[in-house]
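Single chain ahead, by itself, as structure tokens, in the form predicted on its own.
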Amino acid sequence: MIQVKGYAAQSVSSVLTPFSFQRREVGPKDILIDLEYCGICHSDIHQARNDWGESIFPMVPGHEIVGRVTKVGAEVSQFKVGDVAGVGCFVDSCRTCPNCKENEEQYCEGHRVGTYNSVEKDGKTPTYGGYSNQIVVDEDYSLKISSKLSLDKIAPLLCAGITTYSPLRHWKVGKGDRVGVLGLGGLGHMAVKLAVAMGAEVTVLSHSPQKEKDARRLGANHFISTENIEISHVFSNHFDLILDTVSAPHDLNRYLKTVKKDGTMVLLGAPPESTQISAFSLILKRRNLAGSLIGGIKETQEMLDFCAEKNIGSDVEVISAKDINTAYERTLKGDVRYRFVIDCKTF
């Protein structure tokens, strides 16, 4: 076994503190990852106060990660050791369903396995995640990194960056299309980089007029403070695409009558209670509300190379193990721009 030093929440009320463990030696088809960084996710703070039940303690949070190869296993065809590489929600899969088949692990039928607070397939070894110094995966389930950005901004693309891509991918947003993004935090600022790149008008909505600055720094067309507004009259029957990326209670209908005859809300954030849906805000214009994952395996590689190519990277604070902590309550309070990343080689 080869022994980790990383940073664990005990229990749902602890705070995160050094905790050393074991992953398993490196087998025939997986890499050995020295990590150098890995960015904190809202729903690493989720998990470890179990905000959505089943959380599993001992827990190591963590899914934005990238780092070097400094061993691989005897099959392993992809990487070679001095490789960079990245790690994102999930390890594996059941492999054999059809959403698996159709290279949507992220829909996995079977077993999916998260990169922490989940069991491998022998349904009873924890998953540990990124807040650690080094990592065992399997190749399949690894992402190559380009040496075009820095590291530190592209470990939340793992993550965020795919979030977003994927529905705006799933939709098919092009240019000319008029997407919306409701909130501007770590989501929503890879969604407004991103949507940009391929080519929509894109339109910031959040209650925080401050950000209107960043906003078009990022690149977004025009931002809209919704605090004193009544923002269905102001853009009524007008978004192709709306990304709500808040995790906040708020109405959503207030803003599906801002999508036009046939266009689509998608739900990207994750509000700890539900909310309440009236039809007519559906019917009327025969508008859609749907929700949307990660991405698989093959499109998350795809979102790497365009970030690449189009040298898009996440906004982001770098930070020492030690600060993890304190990264979680601002997280809480909004107080990043755009997202905390743990230098791994501080564990």
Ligand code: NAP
Contents of the next structure:
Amino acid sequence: MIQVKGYAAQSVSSVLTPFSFQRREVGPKDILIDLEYCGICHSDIHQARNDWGESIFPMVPGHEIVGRVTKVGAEVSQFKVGDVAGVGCFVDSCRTCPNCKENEEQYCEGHRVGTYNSVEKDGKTPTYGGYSNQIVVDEDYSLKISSKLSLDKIAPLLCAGITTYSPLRHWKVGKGDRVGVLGLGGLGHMAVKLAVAMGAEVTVLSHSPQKEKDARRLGANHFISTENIEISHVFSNHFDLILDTVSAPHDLNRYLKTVKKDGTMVLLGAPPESTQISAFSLILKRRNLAGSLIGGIKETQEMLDFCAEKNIGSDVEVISAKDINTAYERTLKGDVRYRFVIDCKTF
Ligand code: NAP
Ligand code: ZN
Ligand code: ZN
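Mind pulling up the form predicted in complex with this ligand next to the form predicted on its own we just looked at?
Below is the whole assembly, all chains and molecules, this chain first.
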């Protein structure tokens, strides 16, 4: 076994503290990655606090992972020692269901193995994520990373990047399409950069008026402060697509009214509470309400290559391991521009 250092939440009410644990030896198809950076996704906070009700403790969160390959198994063909590799939200899947066969392993109908808060295919070994100094992953669930951009800026692409790229591609966003981005956080700021790069006319809908300058710097054409206004009076039947990245409960009907006929609002944010939809929000303009989960390995690679070509990375604040708990508190307050990334050499 390989001895690893990381940070874990021991229970739903505890802060994260140093944690030593073991990972499996490098198998024939595995690569060992010495981690450089791991982003802090709001999903890490939801899960460490058991917001979604399925948490396994101790929990080592982290699914926005980049590092350097230091060992490869005998049958590994896609990576060699010294390569930069990435790991996202899952590290294995059934590989045989229709969704896996269509390269959409995120929607695996069998056993999708999460990078953390999950169990391996043996049904019992817990998985531990990227808040650590090393990880062992099957090469088929690892991503190739260009070293063109600095790696701290790439780490958040492994979740925030693919989660916003995938729906933009699925709904075929292109030149001149009107895209609304609801919530300017980790996911939201990547949504803006990616939609702008695809040629869309982008509007940020934010409850933080102080983010307007940043929104415009990121490339947004318009910024609307959503507090205390009736948004449908500003944008009526306007958007082709809204990406909703808000992590807390909010009224979807307000925003649905801004979607044009046959347009779509996609839920990416995952507040634990359910929400009420008025039928009229949808039927009056044949609107669609959808959800989308991260992206498959093939599409994640496509997104990484797209970002390398367009020079797109995340805006990050790099922190040491000891600052993880402060970073959680600041993220919950919306006080991050726009992703905390842990320097994994500090574990
Ligand atoms: P984040 O960085 O904390 O950003 C969330 C944004 O939501 C905030 O910046 C804020 O934007 C807005 N917001 C927060 N509290 C709000 C409130 N009370 N009222 C209105 N707006 C509020 O989080 P993130 O990492 O981007 O993740 C966002 C959500 O997506 C989380 O729920 C996460 O679990 C989920 N997620 C889903 C997937 C998926 O596959 N679908 C993948 C990753 C994450 P403004 O200040 O601009 O309003
Ligand atoms: Zn995430
Ligand atoms: Zn499957």
